[in-house]
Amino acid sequence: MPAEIDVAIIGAGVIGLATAHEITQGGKEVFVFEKNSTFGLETSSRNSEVIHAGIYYPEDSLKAKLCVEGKNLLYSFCDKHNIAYNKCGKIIVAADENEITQLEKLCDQGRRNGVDDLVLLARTELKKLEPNIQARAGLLSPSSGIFDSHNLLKFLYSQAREKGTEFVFDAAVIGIERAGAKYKVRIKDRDGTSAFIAHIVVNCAGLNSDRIAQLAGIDIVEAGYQLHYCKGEYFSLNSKYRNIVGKLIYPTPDQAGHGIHWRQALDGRVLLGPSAHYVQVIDYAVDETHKQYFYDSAKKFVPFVALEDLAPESAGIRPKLQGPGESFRDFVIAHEEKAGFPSLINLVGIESPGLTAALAIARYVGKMMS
């Protein structure tokens, strides 16, 4: 490890791994710190891996512009680098007249926001598509998708090393202090501690970010940046569920997520979730008693789905900036020379739809580096 290296990226999620892929082409010398064994084991590999079109996020947010463009980066990428996905389009769906309305609102915003090919379904219309889904109406989103994001996270990580970008794993982050216009990082790996001067730091911590912000001298409560950890679980429906339903399905959204929805993932099991609840501590055990709730869930509009077709199967979390009943947060992407840390830039509340948008947000780091 050398006393003085040009950028400290923290954390190996998806974020951090793109950013170091898209900023080593540079030329700067990057480290990457990673508290855990390897990349990609928080967030960025315990989500429904869809490729979202940009559908719910306010008009000019980064979370708009950024999903809309990652959208189309991240299916070139896939092309160019053999990496599997599924256009299969998503529709969500309205129960009754309230949720018609919502539909309608939702499909303005997504074209404010530059996503042009959405379409209002009537019941029928619906029917033609997917004959086994039962709601009043329907929005076709046809380029969201899903896709295998664990050969991203996989293939970010060979391009990133082999263009030169070092990883330090099982290397947990413990100081950020002020060295003039440079920072001195401490880390505390299996050799103990120690430390080194870095020219640039750039936050990609997911759940931790914003305790990394903290260590840096930011006041996470006057800037915004506290996180709240909401929870997601997803069970499994029984084989005999696959190919009755060919798009991914979606309720109208709730104030913490979008639903729970139906998914067919690439290796053909069919998943309902996430839900969404808020929890103080990270655990990724499933709840069984959860199972009544994602079954009324999924029945409203898969009728015939029976309770003892649903499994456990996994859970994530999101590090959401909003708490419980706020209202919309959007992502911080900060390069934080006005708050008095230049060349710190902090990446806070990276959640949904952080995964589709991961190759734009590495590109706009990239700029306000350049």
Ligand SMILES: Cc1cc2nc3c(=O)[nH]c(=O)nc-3n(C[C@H](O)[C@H](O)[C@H](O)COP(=O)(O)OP(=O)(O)OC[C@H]3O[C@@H](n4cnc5c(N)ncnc54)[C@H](O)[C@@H]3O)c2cc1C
Contents of the next structure:
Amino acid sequence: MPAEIDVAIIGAGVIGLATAHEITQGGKEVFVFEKNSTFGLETSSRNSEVIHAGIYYPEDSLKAKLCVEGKNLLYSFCDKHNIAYNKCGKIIVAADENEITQLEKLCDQGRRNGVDDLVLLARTELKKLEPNIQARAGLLSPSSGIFDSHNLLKFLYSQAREKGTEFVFDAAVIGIERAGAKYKVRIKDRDGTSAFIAHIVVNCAGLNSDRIAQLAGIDIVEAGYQLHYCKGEYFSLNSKYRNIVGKLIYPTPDQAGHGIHWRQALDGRVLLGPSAHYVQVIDYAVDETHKQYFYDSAKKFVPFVALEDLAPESAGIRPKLQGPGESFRDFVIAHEEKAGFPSLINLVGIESPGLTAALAIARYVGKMMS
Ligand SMILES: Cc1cc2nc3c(=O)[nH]c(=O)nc-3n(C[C@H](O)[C@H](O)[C@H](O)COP(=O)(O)OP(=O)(O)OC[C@H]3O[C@@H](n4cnc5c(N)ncnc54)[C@H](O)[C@@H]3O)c2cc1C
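Please show me the structure of the same protein in the form predicted in complex with the ligand, now that we have looked at it in the form predicted alone.
What follows is the whole complex; the chain from before opens it.
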């Protein structure tokens, strides 16, 4: 490890990997520090692997812009590098009049965000597309899909390494101090603690990104960077449910998440989830007692599902900037020069659609650095 490097990226989730892949070139020394033994062991491998269209987010928000841009970049990237995907499309379903009104608003929102292929479906049109789904109406998003996110992570990692990024695993960043216009970064690894100088620090630390910003000296309460953890669990359905439904099926969304949705993964497994409830600690166990809630949520649009066919599957945790009941918060992707921290870039609250938007986020960060 040299005493001085150009760029220190903290975190090897999809955002750190995509950023490294984007910015490593022309002899720039880019190092990625990851506290785990390898890349992608946290939120980036605990999600729905859905390529979102960009419908839900307020116009001109980073979430809307980077989702739409990221979706297009991601499909092209998958084509170019043989990463599997299924552009299966998605239907958001409405159960009653009130939800139909919400769907119409969502449709307008999506169109304003640049999602120009949305189609409102009456009950009969929906039945033609998905005969096994029960709903009063639907909003079809043909550009939504699912993909092999693990292969994306692997590919970004190997490409970034080939270009010259150095990855340091089992190395937790524990201190960031200003050293003139640079930073003294302290890490803790198996051999103890050590420090080096970085010209630029990029904080891609996911669930820890607020604490990393705080380590660097940002007042995270004043900046509004404090994260809330919002857990999402999944239940799987047994194999008899395969190939009954072709598209992703989402309910009309509630506040914290997009709602319990139906998804057939690329390997054929049918999954329900994720739920959304705020938690204090990071714990990925799935609570079996939540089965009834999953069943009740799903049976509104897939009434043929039987309770005994659900089994606990996995869970992920959203790094949310908004607490329970609070209104929309955008991604924070901030060059902290104005706050008195030159060459510090914080990415905080990179929840959904962070996976879809990853390549666009990396471009955005790259432009901030040039
Ligand atoms: C339940 C759920 C479902 C989702 N579904 C979707 C979806 O379908 N589509 C979509 O687009 N998005 C989805 N998302 C969002 C998406 O998964 C995230 O936006 C994305 O994975 C965030 O990536 P990241 O790199 O910021 O975070 P992470 O993958 O968490 O990576 C951060 C890394 O930083 C490391 N780190 C933390 N602290 C330190 C430290 N001090 N030193 C060194 N390393 C450190 C961590 O170990 C970790 O590896 C979902 C999220 C959840 C929770």
